[in-house]
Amino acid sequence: MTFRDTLLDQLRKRDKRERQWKEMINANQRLLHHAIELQKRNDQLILYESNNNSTHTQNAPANQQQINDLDRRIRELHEERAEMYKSQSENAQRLVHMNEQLRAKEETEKQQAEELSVETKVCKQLLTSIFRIKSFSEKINALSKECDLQAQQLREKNIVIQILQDELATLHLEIVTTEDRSKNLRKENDQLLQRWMNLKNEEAEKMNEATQFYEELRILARNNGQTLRQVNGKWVMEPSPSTTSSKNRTPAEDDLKRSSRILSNILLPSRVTKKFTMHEGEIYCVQASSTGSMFATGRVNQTLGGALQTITSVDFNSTDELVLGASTDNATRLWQLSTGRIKHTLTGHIGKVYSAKFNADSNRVVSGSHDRTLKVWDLQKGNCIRTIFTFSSCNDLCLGDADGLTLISGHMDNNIRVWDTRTGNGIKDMTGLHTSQITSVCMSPGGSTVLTNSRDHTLKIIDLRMYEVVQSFQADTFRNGINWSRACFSPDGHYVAAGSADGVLHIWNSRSGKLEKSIEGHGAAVCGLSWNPSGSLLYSADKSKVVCMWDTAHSDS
């Protein structure tokens, strides 16, 4: 309640307790006036007797009874008025004492209306008091219900636990005797174990003495000139028909044909020259050779034999004597080409591998795996011999130079990082990129700047010397969707090309960042592209199990 809603309701008090004076006050004002109307009534007749008197003289017979009255009256008159000042005088010592009675009444009704609000305190708090029992008691009610039914329960759980006690005496005896058996049976299982890798100990030593004396036999033919034929299950040293021609050309010779691999001037194609359709499953990736006279790919569940599942990244090595897959399997795999036989498997991933390569000498390998590891493999010794922890998944990785001492990795937290693989430390944590994870890696030609592909639908070329990007790539129609989706430098370093997920090739201008070329020619997202080293050649893959070929080499006309 406010305080106005206060002063209302005393006003609306005060005006009943003054209410009830009100008709004695209306009717001490009315005899009061009455008086006065009297009071001028009888100067008019006194005035009006004085004026009269000559002929009340002579009329006095007539008048004098009408003059009786007339004093009668007046006498009546006046003793009313002294009636009536005296009840006027009543009424007001009357109304002294009343208001006097009604100041006292004031104070007591304030007295009581003080008493009361104490006694409402007084009463809320012994009704909370009083509610605040009544929960308590049902508080308590409930408690104790809860008790006798935890009693119960407790009881009941007395009765199973010592039911499982016995079951547990009897198991326990189970337990004793199972043991005895599973000694027994791991002494057999270990005894099986050694006869089965003795046995695939010496398969292993048959097929390297194999792979030995073939290695033996294709160097030997290579050294007189021959080459190595099987026929009817027997290897055969045949003449090679290019040694002649070989033996011919001088180190000059030999010098100007390798420099001049590469096309002084690369063209951009503008439709394919040739498609395939590769494999049953979906392809992951494609690779030209070192040498450009084949390219490579791999596709999901099976794509080299030995393979157990997806091939997520393909390499060659310098000679194309061997390619290099990294699989979903956590493995990674060297094949020699000549015999189609694994030569190495790299095993020590915890998850996915995604990318692997080779290094010039081809006597080491780098692997990027899902397991946030990179790991540097000895091929002489077989074993890893340094790993890398990152702070993200690698999805592609890239050698930064020939002897694989630094390496680029492209992670799935958007970042760049390039490490020292002599220490396995950190050169440089590159953020801000790109802001979404990195799909590829690419170094440029000349091993200073490397070209990164993202799913935020933009490629960037960063200059490793300065850690900075100095171009940018995107264009409206180019979208990324896949993240394992590879871009590349042509070999002169002038273009960079990369697949939308509409199957459209996007070819950019490397200096001034202008999208030169679109081109489709697939009919699902491209997942990958490879130039070939001598630049005449671009192969892309998409995930529909087709792989087209680009002549950059020869205009259409």
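Residue numbers count along the first chain shown, from 1. Note that the structure is predicted; figures quoted are calculated from it, not measured. C-alpha atoms forming the largest set that superposes within 1.5 Å between two forms make up the rigid core. Compared with the form predicted together with the partner chain:
In the core-superposed comparison between these two forms, Phe389 has its Cα shifted by less than 2 Å. When the rigid core is held fixed, the Cα atom of Lys105 travels 2 angstroms or more between these two forms. With the core superposed, Arg511 shows a C-alpha displacement below 2 Å between these two forms.
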Given for the second form:
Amino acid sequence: MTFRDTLLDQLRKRDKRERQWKEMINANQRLLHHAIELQKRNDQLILYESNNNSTHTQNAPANQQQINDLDRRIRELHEERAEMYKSQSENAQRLVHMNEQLRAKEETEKQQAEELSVETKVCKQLLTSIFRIKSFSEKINALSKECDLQAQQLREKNIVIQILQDELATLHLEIVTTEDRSKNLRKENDQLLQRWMNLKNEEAEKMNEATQFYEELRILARNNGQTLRQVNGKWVMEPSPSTTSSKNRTPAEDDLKRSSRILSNILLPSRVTKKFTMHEGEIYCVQASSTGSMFATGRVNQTLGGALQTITSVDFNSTDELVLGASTDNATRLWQLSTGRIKHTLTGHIGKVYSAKFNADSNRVVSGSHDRTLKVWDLQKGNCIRTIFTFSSCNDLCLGDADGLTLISGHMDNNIRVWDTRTGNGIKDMTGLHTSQITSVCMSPGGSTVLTNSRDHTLKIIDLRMYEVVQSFQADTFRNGINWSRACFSPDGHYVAAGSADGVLHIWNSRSGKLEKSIEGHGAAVCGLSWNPSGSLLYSADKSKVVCMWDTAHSDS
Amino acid sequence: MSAFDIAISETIWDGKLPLQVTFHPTESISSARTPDPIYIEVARLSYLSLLTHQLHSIYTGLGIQTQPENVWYDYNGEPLKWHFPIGLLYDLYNFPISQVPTFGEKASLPWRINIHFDEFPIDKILRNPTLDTTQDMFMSMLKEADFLRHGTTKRVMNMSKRDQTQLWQSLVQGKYSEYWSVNKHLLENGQLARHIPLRLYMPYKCPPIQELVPGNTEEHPLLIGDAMTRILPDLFPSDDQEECDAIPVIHGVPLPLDTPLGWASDNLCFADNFLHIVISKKGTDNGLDT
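For the form predicted together with the partner chain instead of the form predicted on its own, what are the coordinates?
Full assembly next; the chain just shown is listed first.
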């Protein structure tokens, strides 16, 4: 036998041996389980029974009563239940009844609802139609309002048109009237021209009259040995040919003669020798010519062949051929006396020229102006050689010496200044001499002193070497009323003359300082004063266009 | 040679032992009130812990509270090792070597053992014989067998949880087909087994002998006799196999020495894939006819 078979056989034998107790053991197991079961149940029953027993033995009598009560309760409950059933059936019946009623009501309600819906439809239609009507009426209103508005606007426009038409009419009228006016104005214009022409004619006539007048004067003068001549509106007195008949005399001899004549005694007049009412405008200055034969006045508005405004200062040159006029139009003009034409116009000042002087050679002119400068002009070239800046506006100037190398100027700032024309520098500033502006400076015939006139109503003679006041003149009646009032020495240097604001001529003794004479003769303030170089005549001019001639050679009779 | 022998295998699986379990009196329950001995048939491949599990319901039904940790068995005063299969335990005490003095008679059937519920002898047997511990023990034996067989424990470790539980439960409930449906995966030889998982038991306190026994090679199949000679040369002299005194016993039957090792390992192994062989003396009165 193989090992396998041996094994199998052995195993079978083993099993036979070991399994013989199988059934017994199984039976045993079953019995055991059963016993366990029974035990369990027994225990349970005992437990249950013990519980039951315990309750039962204690509550036996009470139990009976409880049972009775319970029976009673049961009966009552039965009765209640019967009643409940009854009421339930009644309720059911009522419920049925109610349901029927409800159904009927619902039907009626439905019908009503239908009717209502129909009605509402109708109402809605009505409402819509009403709305439409309303809207239409509103539209109509609006349109009518618009219509009114338009009508109103139209009316307004009509009004406006009317107004415009009226305006147009008025404007037409205005045009017509203005045309008429313009015509009238033209007529007036013509008339005015006519009048002006007439005036001019009158003027001419007046002039004629004047000439006539002066014819008479000439006759008189001829008696005195002088002639009167008109040169372009300037009144000039000339020595009559009878006295200067001899033309062959040399000018030097004439000069001598003239100078000798200067030394004639000056007699102070007490009344006016002659009086002329001269010009159309105011007289600013008067100047006797160098030769003594003429005097010139500068006046307002005088178109002296070219000057456009007032002439503030007049000077003759030494030969009397040229006349120098300083004007407020910032120019200085030279006229040739023979032709009466302007020889030079010296422009350059930027302020009014208040004074202009020739130098001895007549080739230079010095002018002082309110633009605070002094200008030296060369007559051959016709231009300004030098400009001296003075610090104040110059009211008057005079030459310090015959060549014009030094200048003396009087200013608005109350000072007198001495200048060197070659260098243009100031030599001396004399301050504090006057307390108001200087109105004139005048050289003495001797050349060493200067006469100053001032608005502080005093005149002073100042020595040029020492720069000291030698003499001062004043009077109670003397008032310097004009800014350019001129004073002058007498040719012999004895007297000093000045015009007062009230028209009274004052003459002082230059050495003593005493007021020698105060002569009335002018009606207005005296502005210009000039002594004839011969000393025979004193010319004075006042603001009221009157020139007075005072005879200082002969005493009044 | 390594094919499954269904007949042998089934027979081995179905092997059962009758037991008489006597209640040993405890402190709380005196000898007067002890329940009667319980007779039960238990599978040879099963373990004592599983027996405890079966008896538990009976004893609670009888009103005795049991705690599996404190339950232990003894035979003739000797505490029984619960981690040995019951078949092995019975063979150990039924087939002793006569030289060694035995206690009383040979084990007769039904095998009478005592059940104790207290005074657990910690020094003699392993602690805590609960179901879980038994399962762990079983699994470790399985792994050891797998390692000896294949060199790795890969097969056991890769077993799914379901398979593990099925394996154990089928052992607990004694379901042959379910057990073998899983176990055959473990025994499949992709290559021939390297070593045969084998344990030899000498009765009476000899520790089990486990030595490396090489598996079959193609040319030279090893026999049981060769293995015995290799391991116990004194008891199994190689020259004369007929003459030796000792007999290897397995599952209560003597094992022929010419059985091939591989075949024996596949078909005759216990539940944990080990061959637990008891060495017995020839000629003793043990009901074996050789």
